[in-house]
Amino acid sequence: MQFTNDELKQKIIELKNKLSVTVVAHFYQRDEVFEMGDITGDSLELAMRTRDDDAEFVVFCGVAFMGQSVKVLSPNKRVVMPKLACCAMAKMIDSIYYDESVKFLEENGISKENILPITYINSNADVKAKVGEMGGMVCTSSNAKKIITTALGEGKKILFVPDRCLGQNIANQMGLKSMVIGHGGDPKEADIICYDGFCSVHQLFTLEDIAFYRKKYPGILIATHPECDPAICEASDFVGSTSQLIKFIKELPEEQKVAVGTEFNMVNRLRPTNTFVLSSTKPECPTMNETTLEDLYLTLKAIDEGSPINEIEVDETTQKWAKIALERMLAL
């Protein structure tokens, strides 16, 4: 039997009231799914806020690495996902590719003891565990600069995975030298050595898009996410994480026009006027949009029937070291 969206929403609300569950939804989720979230936010915010939640089940509407982060920080919670969607960036690196990156540095004259790894939170638990085991830590787009500043105090080379753009943008902000593995250059001459990963959605924004908006709307502001290419960030008026972009735009005068370079669903919810998507195409994350209202309903229904689906499990060793990497960040 097919239900309308309104019918699905009503069934979801009834199940939420009946069960010991908390539905969490990332900013990039479809509007109708986002509206069902008891807790909404970016990936780290969701993982931290669910630690203090008393519900037996966390129903996480997002992508797989986010559900893993909740499980790593709160191993006693039962974490299920309506869709086991995979972040394309997180998929670009695994523990094998991580080991190969460390080997590349060693072959180029940098000993393992002189490498301090930092992984963007957009990575799977196995990579976080590798980083934690080597003495490294996790960062987010909002705290990457602080994390890297702290890490540099150890006098080691920073291996930054998996997002080359975030690594390069932070290096540029701090006046540091960076390089991308596989793009040439001597890692001994770089402060930050970046893995060659990226967010495909944030690669959609171009300098031509910026020029178009500046010409069409003189005085417009350009606000972008640091997962964008460094050339885009350098041409922007403001660069910030998802939460920072939301705060920046909400504090603008109503008449101030702004073009935003990040995921469509979030931008579309920001404010009703004078806010534009910085792209000639719709920058919608395909994996974030996999989760539907029906998926959420079926997940809650399965919990109600005593047979939860898509439950997140992390093995004990991975959980231990990934948690250490996350907690090193939280301690700062």
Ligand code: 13P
Given for the second form:
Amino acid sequence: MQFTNDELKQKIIELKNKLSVTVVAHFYQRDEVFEMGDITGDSLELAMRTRDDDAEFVVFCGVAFMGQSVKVLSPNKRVVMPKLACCAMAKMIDSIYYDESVKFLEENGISKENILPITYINSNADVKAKVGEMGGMVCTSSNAKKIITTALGEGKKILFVPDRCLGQNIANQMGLKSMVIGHGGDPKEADIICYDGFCSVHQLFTLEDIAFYRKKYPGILIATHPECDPAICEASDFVGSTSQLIKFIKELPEEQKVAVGTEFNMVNRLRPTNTFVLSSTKPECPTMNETTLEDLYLTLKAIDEGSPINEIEVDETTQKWAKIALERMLAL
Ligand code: 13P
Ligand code: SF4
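Same protein, different form: I have the form predicted on its own, so give me the form predicted in complex with the named molecule.
First the chain shown before, then all remaining chains and molecules of the complex.
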């Protein structure tokens, strides 16, 4: 039987009231799913707030690495996802590619002891575990600068995985030298050596889009996410994580126009007027968009019937080291 969105919302609310569940939703979720979230936020806020939550089940509307991070931090919680959607960037690296990156540095005269790895939270638990085992830590787009500043204190080369754009953007902000593996350059000359991963959604924003908006609306501000190409971030007036973008835009005077370079669903619900999506195409994250209201309802129904679906499991060793990498971040 097909239900309307309003009927589904009603059923979801009834099940949420009945069960020991917390529904978590990232900003990039479809509006109707986002509205059902008990906890919403950027990657860092979601990781911290779900850790402190005491419901038996976390129902995570987002992409797999986010649900996995909750399970890693709180192995006793039962984490289920209405869709086991994968972040395309997180998929670009696994433990084998990670080992190859370390080997590349070693072959270029940097010993393992002199490498401090940092993984963006947009990575799977196996990569976080590798990083944890090597003494490294996780970062998100809202704390990357702080994490890298701390890491630099150890006087080592930073291996930054998987997002080359975030790594390069932070290096540029801090006046550090960076390079991308496979793009040429000598790792011994760089402070931050980035893996060659990226987010296909954030690659959609171009310098032409910025020129278009600046010409059309003189005085417009350009606000972008640090997963955008360094050239885009350099040409922006503000660069920040999803939460930082929201705060920046909400505090603007009503008449101030702003074009925003991040995922469509979030930008679309930001502000009723004077807010534009910085792209000529619709920058939707395909995997974030996979989760529907019906999926959320069916997930809650399965919990109610005693047979939860799409439950996240992480093996003990991976969990142990990935947790260390995540906790090093949270401690800061
Ligand atoms: P935030 O940490 O800014 O929420 O970003 C997550 C993400 O996947 C952006 O593409
Ligand atoms: Fe991953 Fe990009 Fe989607 Fe964010 S927007 S979840 S980085 S694919």
